[in-house]
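Consider the single chain below, provided in structure tokens and representing the form predicted on its own.
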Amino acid sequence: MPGLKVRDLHTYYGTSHILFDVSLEIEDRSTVCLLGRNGAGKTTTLKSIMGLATPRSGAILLDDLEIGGKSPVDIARLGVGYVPEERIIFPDLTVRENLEVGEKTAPSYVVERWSVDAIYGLFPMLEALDGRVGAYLSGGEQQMLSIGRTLMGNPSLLLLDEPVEGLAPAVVSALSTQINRLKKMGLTILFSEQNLAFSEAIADRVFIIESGRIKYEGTFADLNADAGLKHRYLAVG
């Protein structure tokens, strides 16, 4: 199935202008980071893609049919899942009956069918906490639920917003283990961060925000090269 391209996409919020002429292009079976400071934009154009912000402008193709516009309901149907920044879990029900809720048929031309087992497989620490409530997680396993159920839809992309953020550095080991993993199995990946180091260990090419505006898209080692960028857009270096 090919990727998703994202063309001249502007976004507002009201009459805030968010996103300027924004431009991407995953290509299929790859894992692509988007990487900015707070505030960049990231989390918009993840929204965006998913139909969470409606754009004013640019176009979103998926498998070379426009998804700009589509309702979220309608883009997730097509094989999109997304994962929030904010770990949105059901806090009542158990870490087995979350991931059921997030449970749909599987299209044809998806080859890993996701099922509870497969994901405790991906993620052994939930299947040892099948029977808790979500309330009773750590930020790390919450996560980790929240991928899990968003995988159960059996998606061919998968849209991360900041997976690692806040997290202890055993857990961001653990999940960049858990998302090569899934680069393995041929899903798309397409993930927004501020962690370099993270980000650098699990994608394949980069593109940096900084204002709503896409300042560079490369390699890592290219970015690694240039200090000055790193600094300017990343504060590091």
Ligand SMILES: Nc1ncnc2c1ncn2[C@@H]1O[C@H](COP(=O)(O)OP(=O)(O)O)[C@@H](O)[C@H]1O
The other form holds:
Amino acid sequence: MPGLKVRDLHTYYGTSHILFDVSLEIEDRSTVCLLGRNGAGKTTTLKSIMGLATPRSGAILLDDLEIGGKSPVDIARLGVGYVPEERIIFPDLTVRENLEVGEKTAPSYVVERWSVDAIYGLFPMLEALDGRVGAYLSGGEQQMLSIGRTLMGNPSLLLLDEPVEGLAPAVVSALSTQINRLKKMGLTILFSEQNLAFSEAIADRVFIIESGRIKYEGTFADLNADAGLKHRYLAVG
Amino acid sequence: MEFGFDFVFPQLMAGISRGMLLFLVAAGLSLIFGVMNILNFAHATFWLLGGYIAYSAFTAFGPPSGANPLLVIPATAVAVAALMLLGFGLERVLIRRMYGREVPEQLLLTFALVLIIGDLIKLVWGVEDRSVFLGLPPAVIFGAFINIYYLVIIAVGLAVLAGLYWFLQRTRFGRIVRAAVHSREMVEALGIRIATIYMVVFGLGVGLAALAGGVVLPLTPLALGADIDLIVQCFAVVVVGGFGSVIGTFVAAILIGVTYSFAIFLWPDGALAIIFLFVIAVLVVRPWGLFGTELRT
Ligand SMILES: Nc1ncnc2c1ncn2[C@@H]1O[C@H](COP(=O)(O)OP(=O)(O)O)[C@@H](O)[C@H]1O
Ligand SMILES: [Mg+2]
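Given the form predicted on its own above, what does the protein look like in the form predicted together with this ligand?
Below is the whole assembly, all chains and molecules, this chain first.
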């Protein structure tokens, strides 16, 4: 079955054990949210999938191909796109140049390949900033550029680490519309989030992580019906 | 001594051409540090080795004195090709092991290269100074006598500046290099193989040093130990210009070259001291260098 499967992941930073038995299953072309408080292990989970953190045990299967243990470069070239929490825009490069760096000479995993113009179509705000250098972008602009840059590599699976963290409400709603468009285009998306409202607006299913362990897996309907669960693991009860 | 135009103008030209030499060597040093975070203490030693190889190539084509001046071109090409290959090879087997290591360890390893290459030069070319003499007539510009070869060096320096600028700003490879200055991890996460980029940048930097070695051959005799003098001044250039900035390296190289050229006349023993006073003054005002950015980590 295509999609992403993560099985019994244990990840360490040095000697500190961060992820315990993390398992996730994301169906092809679905959008899934990894919810959890600060320090719960969301970033570590996404970095483990991307090969930026090395799990000590467990398996990561992308369309039934084992990608655990591969380098980030190889994982990216197999069609995984990663948008880091810090966005990491190249400050000396213009908006267009940042996007162009995202192109890669690897097979495309989407039917229609992305171009700078197509990215500007998705994020019209960026088009007006075409020649501006990355150092002078607002948080929302950086986030759109970071997503656009990753899309330029034509990934089939998109990993977004807290895409709306610290952004103004208007930008958050714009991003939620835009991510929904990506979803409709057939991308498989796994994103992390602390806020229930935003994730509900785009995700089909939700996993809750707490202290490096998966505590819940299911639909938002079931989660909303369980006030105790929400209170225990999420910022707002 | 008369400090009129007849003194100042030739001295200025000498200083600018010395600045071009500093630029050619420091540009690679700065690029390698900016992109790969490697402080290459052996960079000027590659310049010296390039000079000796160019010397051998030149004398293989003609006598060291009075030969066709155009022989400098193939001689320099041989040196650049040889040193670029050496650069690619060294990056593969040696430098690659230094990524992410502490600066003292890098200095130790690259200083070992200084000693090894120095001994190699002694073995192959001996301890005597080596030079070629072109016997070009001086040019008369604004009534002052100028070594015409200064103009060649200045032209080469400007061409390299333009070429590097074009490469970094206008090519895909250059964009990736500038991106890698900021974040190697992000570049890799975008599916770009950074190992290739690093190898090319290192080889290119070493090749530029060899270019300088070949081009200044008719102007300065090759001498053992000249690399140590030069590397110290190149560090000064890179610090003043701001690490990773090509334009900054260029401006700083010219400033320091000209300062040196006048200082050596006015106070021969204190010329280096004057350069370092200048470096300190710049660092007090702009700790990140003239063209470096505060943003860079
Ligand atoms: N580089 C690191 N070294 C050691 N511990 C880390 C490192 N990065 C994160 N941690 C720890 O791992 C845990 C999970 O962090 P993280 O995955 O960043 O959580 P989240 O993204 O959910 O906020 C936290 O307790 C954090 O302190
Ligand atoms: Mg995080």
